[in-house]
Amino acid sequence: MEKNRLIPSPYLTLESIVVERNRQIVIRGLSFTLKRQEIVSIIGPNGAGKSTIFDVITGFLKPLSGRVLFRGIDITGWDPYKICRLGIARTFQIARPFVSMTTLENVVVALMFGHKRIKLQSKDRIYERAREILEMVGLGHKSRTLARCLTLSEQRRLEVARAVATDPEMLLLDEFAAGLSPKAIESAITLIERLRREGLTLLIIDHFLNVTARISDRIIALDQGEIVASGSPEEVLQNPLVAASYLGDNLTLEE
């Protein structure tokens, strides 16, 4: 990855973006943008559309109008493998691995896929990257270890430990911290910040709400498919809607 290449601003602009599912316009005119290394996190009610989102950049769901531009380039509509081997790469809410093979076997997959040299070079060094890797999401003493037999803190580490060896400039992260111990979540943070020295972007969607402030330059408040607030997180956790959106009219966000 080229961490010192100068990429214009915003390095992610979404511009007017509208999705309709089933008929329904769940996204109405939705546009912003994002700078290079910037931690951004999408936060909102269940079914606001924040996965949606994820959906649109990562090609995997085509909008009904509006543009996704990456480094200048008009991604819209591409196809997901293209789009990845641009450099955007995400996980997803639900852990996917290869459940019959190993933490290794499966982060040496996304090199073969994600790297356009790796292919030229030897064996050894693959399977030693995809070890740098697993060490680097903490899972180096699974590399044995089948997917299926990880707990859900160590598959969502395996989630972003295959999309880091695509060589992404831009990781999507989605629910990172759903369901994980306190510890756990302190670990994910750490990892996080990590990727962000390494010269990575991130957009974030996740409820944890105290930990989106801890780690987010900026927050985008959801609802019903349109942006409600964005700013500072300290701006954005006070804002009177996203408290309505989130726990209703008389009650507010705490801190």
Contents of the next structure:
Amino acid sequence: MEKNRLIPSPYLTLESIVVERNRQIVIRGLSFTLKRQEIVSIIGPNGAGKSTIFDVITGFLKPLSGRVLFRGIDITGWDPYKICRLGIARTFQIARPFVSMTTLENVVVALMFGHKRIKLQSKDRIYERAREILEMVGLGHKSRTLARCLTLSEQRRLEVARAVATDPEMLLLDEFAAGLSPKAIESAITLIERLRREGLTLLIIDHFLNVTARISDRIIALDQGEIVASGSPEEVLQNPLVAASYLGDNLTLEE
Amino acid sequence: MNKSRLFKLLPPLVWLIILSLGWIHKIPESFLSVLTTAFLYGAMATAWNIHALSGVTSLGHAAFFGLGAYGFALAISKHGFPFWTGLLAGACCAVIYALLWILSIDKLRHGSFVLATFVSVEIPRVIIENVETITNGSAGIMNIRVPNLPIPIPTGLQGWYVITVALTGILLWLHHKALFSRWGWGLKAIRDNERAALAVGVPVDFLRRLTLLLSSFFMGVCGGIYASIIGFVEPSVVFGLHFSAIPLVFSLFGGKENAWGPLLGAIILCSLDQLIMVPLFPEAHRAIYGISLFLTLWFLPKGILAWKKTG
Ligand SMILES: Nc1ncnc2c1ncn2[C@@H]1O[C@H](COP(=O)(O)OP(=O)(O)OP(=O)(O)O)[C@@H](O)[C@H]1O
Ligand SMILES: [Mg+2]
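Provide the structure of the form predicted together with the partner chain, given the form predicted on its own shown above.
Below, the chain from earlier opens the complete complex, with every other chain and molecule after it.
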């Protein structure tokens, strides 16, 4: 594609990010880069700072120091809605549906406000696209259900649908497999691979290491706000430091 | 013409009919007076609710009302402004105060926001009470003589009726937009979950500030019209809790998420107050507002217009 060549080779760059929360440094000088159309997973024990990194990239938290660059643009400290419109969408670890809207309307709002590139003028076209997206995450049959009446696993899928509706170039999925049945996890993996084929770059947080190993090109292991290992799934999962950081955590390679 | 087109034309038509009542001379004064009051309160409640639709509750709209009234009164009686320019001047005072809210209490939410807005009413009031050379202090400004209007509407009460109904019409249209346009979807998303709204690209701060500015502007206009109908302004009256709380009562009673809710709430409760409570309990007629608020919150938390859906 013509467009790809114009994009500088590190697609997303984090430069020595330091984050403070409740007067505690929770991210200590973290740096990494992502290439276009890569699938990268961040793993680490509870409280390692995985979700905090998502908050920094998407503008919900301002880092104490350091920079975030997306396609060469410095987006550090931007408002979250601007970052969304620039093309980075995210899901939340705890689903945050618009509870008084139907499932379909949740997606419609994301279509209306999300990405600037999308110029869906007519109402019919917006609703049509919203149905397509719901179908894609397997919620087609629930389009008229109020979001507050969805099960937790359906709410997670709605999170993904809403993020996809903003027409992102990069998608951050926080704990995408948590609470999903094995069958739902399989279809989530299919969806992720399909999104990548469509040109998306994905950054994923996940606790199921076997799933992570299957889908990721690269894994970044985090502990107490620092990278302890990064590289191919085999490399990282066999790293003794990673195993040590998971000690006491009951999440292991088998589910 | 299909049905939905007809349905869209209906509200403006009804509005025109109600507006035209102002030109009919046979309508008894007392009736017209109750209606004018009801529509003015309806306009206030609708203006208040436009802000409330951004997911916060203000108990400080009396500040905008009072500043609108004072700005108008000073512009008219001290500087000889024409009526419309006077109204605009008052409304601008209200908007400037709203800008101060944005600079100071923009990040507050929930209870602390309510409290901050509530307290903020005291600031303009104390200032106005103390710069006596300009504002006449706590004695207020009496005998506001409203200049003749350069448009062909009746004089006296009929004229006020026409102006308040016209204003209510504008506000209803705006309120409808704040509920059902793209803008409205954004506000609904903010009410449901602010962080999620941000994450899907809703400019949360911008939308919330916009609703506040619009709301304060129209609250200021209501203050100006009130001052011109009553003919005087007094700090303790126009900055009173009454004007902060009553829009809230009407909105909740009628239904916050219904385009007609605040207006209908005002019309029903004002009529009950003026036509039934005042003759029966001249001392305690305002109890109707407290009682009705209590009953709505207890039985119909989404307002009376939602009764069909819930029960
Ligand atoms: N809202 C918050 N306010 C203050 N501190 C927080 C908040 N959320 C998380 N923290 C702290 O920040 C650190 C990193 O938390 P974070 O949520 O990023 O961890 P995580 O890796 O996503 O963990 P988990 O696997 O439990 O989701 C932790 O020490 C946590 O206590
Ligand atoms: Mg987390």
